[in-house]
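So this first bit is one chain, no partners, the form predicted alone, shown in structure tokens.
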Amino acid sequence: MKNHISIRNVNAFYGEHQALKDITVGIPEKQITAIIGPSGCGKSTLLKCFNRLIDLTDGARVSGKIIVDGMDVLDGSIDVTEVRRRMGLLPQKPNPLPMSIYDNVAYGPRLHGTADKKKLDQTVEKYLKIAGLWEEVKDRLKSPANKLSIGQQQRLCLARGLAVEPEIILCDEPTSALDPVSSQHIEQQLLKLKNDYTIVIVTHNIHQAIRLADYVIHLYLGELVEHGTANEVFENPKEERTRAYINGTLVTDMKTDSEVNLKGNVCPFNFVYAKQALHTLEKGKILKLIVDDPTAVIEVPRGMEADGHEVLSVKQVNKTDWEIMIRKNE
């Protein structure tokens, strides 16, 4: 198994907070690698180190090496634009450019010097087909991209990222804002694309990781807990913390002081109600939230951590519902 990305002794800091602690691991070529772990464990930070998007965060600094095709992407002298061209990014929320469907896909190739109309036409059609969107939009390519459904917008972002011909596709919770049908579309495309691309996906959804991953990296509180093939990690994890995370028992034997059912609510109301519930508790007490909004699974833990509280566990309990365990720290 050949590694496409080699991570060596990588540490990352946001100010005084250390988000990644001496990470050394390889990402195999032309496979789907899932980075798993609870909220705040460093998954998205590691992903941002690959394409140097972490540079855009004030106070962030990174040490170590990330080797891609013999090049250390953390070397200060390299062309960051070229690094990002090699690594297409599929973000958590679709971010189509304020232009037509056609121009969204053609944007990258034009930026890199392609001006020939026929070649651009071919490129747009090719990558919309690869993203599974061509048949739905071929008769309205000049329509504004923001008129598409959110699921279609995410597939458009995939096509746009592929149009600059990257080697690696980075996916940061790519289906968390999507409905189940749109999520399935994205997952199906990723499974096809691994024949030609190395894919790294950050996901809170352990079931998604089981469906997609060939290789798994488990992070916890910025540390590398375990890594290996999906079969090894999911069927016979070596570390108890990995077994607990996969089984959703990371906070066993922990007393819950309050429970709030937020099913039927959407963000930002989930976060507002959760904040109100936490306000009634004393410092150190634990709140259990039950949510069924996929966006809340991401945004509520992030908002709670931003407020200084500790997210103990994010666990899917059935097809629609999630439990979020939070300790009040402020």
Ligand SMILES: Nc1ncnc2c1ncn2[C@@H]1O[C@H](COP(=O)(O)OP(=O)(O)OP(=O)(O)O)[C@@H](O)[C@H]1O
Given for the second form:
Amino acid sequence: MKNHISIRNVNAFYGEHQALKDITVGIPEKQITAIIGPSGCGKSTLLKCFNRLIDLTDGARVSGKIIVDGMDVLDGSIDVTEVRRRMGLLPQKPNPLPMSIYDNVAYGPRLHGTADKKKLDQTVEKYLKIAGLWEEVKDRLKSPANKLSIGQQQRLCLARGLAVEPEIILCDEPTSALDPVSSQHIEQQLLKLKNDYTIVIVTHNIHQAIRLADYVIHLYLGELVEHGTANEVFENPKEERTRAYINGTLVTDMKTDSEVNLKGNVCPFNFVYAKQALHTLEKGKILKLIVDDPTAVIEVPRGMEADGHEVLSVKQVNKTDWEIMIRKNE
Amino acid sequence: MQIRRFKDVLAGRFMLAAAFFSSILVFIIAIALYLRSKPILEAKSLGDLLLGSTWMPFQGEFGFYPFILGTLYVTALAMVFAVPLSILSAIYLAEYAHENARARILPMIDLLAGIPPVVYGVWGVLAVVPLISDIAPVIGKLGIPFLSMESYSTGYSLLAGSIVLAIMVFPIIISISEQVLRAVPFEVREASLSLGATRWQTIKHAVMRIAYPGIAAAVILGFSRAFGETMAVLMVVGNVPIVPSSIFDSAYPLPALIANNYGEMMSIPLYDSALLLAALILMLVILFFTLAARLILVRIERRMTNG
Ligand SMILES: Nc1ncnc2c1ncn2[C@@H]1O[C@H](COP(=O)(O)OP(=O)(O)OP(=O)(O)O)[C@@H](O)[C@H]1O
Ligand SMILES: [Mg+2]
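Could you please show the structure of the form predicted in complex with this ligand, as a counterpart to the form predicted alone just displayed?
To see the whole picture, the full complex is given below, headed by that same chain.
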């Protein structure tokens, strides 16, 4: 397994606060690497070191080496724009540029000197297709990008990032702002893309890491706790802290206090039934819902969150059915 | 209960009246000015007044053309200086300057806005006017259109007026534009930079697109300030009622005309009426520009939201 990115003794500081402590690890080429760990452990910071977006933060300092294709990204004298062009970024919240769908995708190629209209047209079509968005937007390429749904915007960001022909795709919790259907869409695109790109994904969602990752890096409070292939880390972690983290986030799977099957119900009704079911539960208990209505997959968790309950997970269990786990709050 | 309701109604009525009054104030002023300038409008044709270039109140000649052009020229030239410089300063402060530098420079710029116009006027007389009287003959000989000057210049000129005016307009445009730029979401910059754009490309293609309406508003505010500014301009512009043909010529903007003459020699027939007509014209010109600016802004905003 060849490393595409080699991280050597990287330390990162925000003022006095040390966010990364002597990280040394390699990221394998043309695989999906998941960076996992609790909130605030430095996952985003590490990602921002790769493409030097950390330079934008006043008072941030980074030392060490990050070697990509023989070039040290952290070296002050290299051309940052070239480094960034090689790494597409998929942010946590989709951030379309204030322009049309077409211009969003054409933005990068135009910056790097493609002016030919026909070539741009081809590029836009090609990458919108790769991101799985082409069919939905091909008739309104000139309309503003922020009119798209959030899920579509995220796929647009993917297309935009791919259009500058990077070798690496960096994703910072790319699905955390998306509904389950859109999340699944993005995950599928990433799985397809790993044949051609090295993908690094930061995620809070251990299920997502299990579904996607070939290689896993576990950070805790700025330290590298463990790294290895997904099999090793998930099946047989060497470190107790990794085991605890994985179990801690998986534990909600084990005990459900009540289960309601809402298959065959359409939208306002499954919502009402879910509410009733939660009503009969005590605070802190966990309800498992099975739904098969696509709108319910989005609307039920949203509604339950609006009522103050905690949605623990939403996942597809087979072709038609989705499982929604909710913890009663309030 | 009754009294409470009564008070509520009364307060409501009162505030309505106050709001109504302040909103019709502009019409009241316009009508009053119109009534007072009626005698001259009846005696002369509007065409003669607006397009006539002779200003000889004793002979009964009231041509406003030099004053109207004087106002437009001084304002326009001031904006030519002020707009690019202040937008670039705002971009520097918002996008490039280190936080410490920004925290030091911005308050200074705000201070600039607080200096009374008369002080700018004095500074203009002491610093700008002599400088122009020195350079005018040198540049004037080159024979560039609008920059010509025969032999000698006092320095009291269109150029002096617009330099002073430009500096007075700076702080308005800079501080508003800077706020507008900084309000542009960080994600936009992140998106653009992560695609390999340079900082300048990011500003030009992404940040400015969002900041554009706000910066246009800042420029318009600057414009309206420049139009009506009287004191500082009056002190350096020369106040000669001719149509300026070069930036080194003197000019006589409308506000200066009114401020210099109102209340003196009012026994001359129609003089009072003529000056109030000048006020009316000034008001209408400013109103026209402000409205036009509003319309442009609305257009821009609509285009931004609809893509
Ligand atoms: N701009 C900043 N200024 C100061 N401290 C920061 C800044 N950004 C992050 N930090 C700190 O650095 C540490 C790591 O932050 P980072 O954003 O990398 O965490 P993370 O693992 O991505 O967390 P999350 O999962 O919540 O996104 C945290 O303790 C955070 O408080
Ligand atoms: Mg993060």
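Since this is a predicted model, take the numbers as computed values, not measurements. So that the term is clear: the rigid core is the largest set of C-alpha atoms that superpose within 1.5 Å between two forms. Residue numbers count along the first chain shown, from 1.
- With the core held fixed, residue 300 shows a CA shift of 2 Å or greater between these two forms.
- Core-superposed comparison between these two forms: the CA of residue 285 exceeds or equals a 2 Å shift.
- When two forms of a protein are overlaid on their rigid core, residues whose CA moves 2 Å or more are considered shifted, and residue 68 is not one of them between these two forms.
- Per-residue C-alpha deviation between these two forms, core superposed: residue 267, 23.5 Å.
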